[in-house]
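Here you get one chain, nothing else, as structure tokens; it is the form predicted alone.
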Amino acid sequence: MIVVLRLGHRPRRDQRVTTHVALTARALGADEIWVSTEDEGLERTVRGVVERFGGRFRIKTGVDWRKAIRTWKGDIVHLTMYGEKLSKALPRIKSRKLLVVVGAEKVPRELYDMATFNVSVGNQPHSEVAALAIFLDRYTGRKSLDRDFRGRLRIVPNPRGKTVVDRGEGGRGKDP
């Protein structure tokens, strides 16, 4: 089980950075995002592209991320460009149920103290959503692209335009 934790979720000001992390955590093999602050609007976002798209993934807003990582029982990930790099880290991430935190806004110092793993993925500024999409990508083995979400709706690789398949109701329809 893969739980993403994004910390200090601003609704006006990050909506569409907070709502690409969670579509991020849903296509690269998280099962849920939980979300520190409430809003309604992510919510039913969210939970507009799973019933389209398929997947088993939810959402959780308003959560007191104290209290979720005191009582996480598994390892907890931290990703900041301050950690360990991920190269050293990943190896020793064992634990089959992850909580990986994200913050939209400078996190405080006790989250440092209370993760498994502080970690970096790069030491540079850049988006937490770039992070959060190569650790999951390195973390499932390079495997989550692949898998197959059974959703009504199915987007077909196609290079020089836009395919999308309606499966119908139960998502198992013939694909071209």
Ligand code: SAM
The other form holds:
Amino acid sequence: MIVVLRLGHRPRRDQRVTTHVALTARALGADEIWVSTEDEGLERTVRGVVERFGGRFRIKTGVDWRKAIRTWKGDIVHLTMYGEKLSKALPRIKSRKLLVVVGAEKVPRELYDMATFNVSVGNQPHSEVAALAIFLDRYTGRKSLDRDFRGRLRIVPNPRGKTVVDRGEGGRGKDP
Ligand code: SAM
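Form predicted together with the named molecule, following the form predicted alone:
Expanding to the full complex; the earlier chain stays at the top.
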């Protein structure tokens, strides 16, 4: 069970990046995303992708993050450029229930003490989307990308073009 907790989402400003955090979480093996600020538009967008492309990924917004962290029964990994190296931390992250926390702007200082691990994906500032993707890829042993989502829309890899099978209509070859 992997849940991604997104802190500090500002509905207008971060809509696009938080959508990407959610879709990356889904595509790379997380089960849920919890967002600290309520945002119905974001929920609709993510649920729409799940409806079309499959899987059981869930989204919850307006989550009390302190409570979520305090009541979490498993490891809490906070991704931050200030943390210990990913390669050093990874072998010690053994819990099957994992809460992965990413920020938007500056995260509250107390989070560093609440987390089981503060983990850096390189020590340069980059993006929560990149940090999450690399972390999940490594944590899942580089297997998550090959998962079958059994969705209504299925993309058939094509070296030169787009092939999409719509199992709902039995159609083929249309852009989603
Ligand atoms: N200056 C902010 C801070 O001090 O928290 C960083 C903001 S950054 C745009 C947003 C999020 O991206 C961070 O909260 C962190 O989760 C993630 N992030 C950025 N670079 C990272 C890195 N090198 N390693 C791990 N996470 C990173």
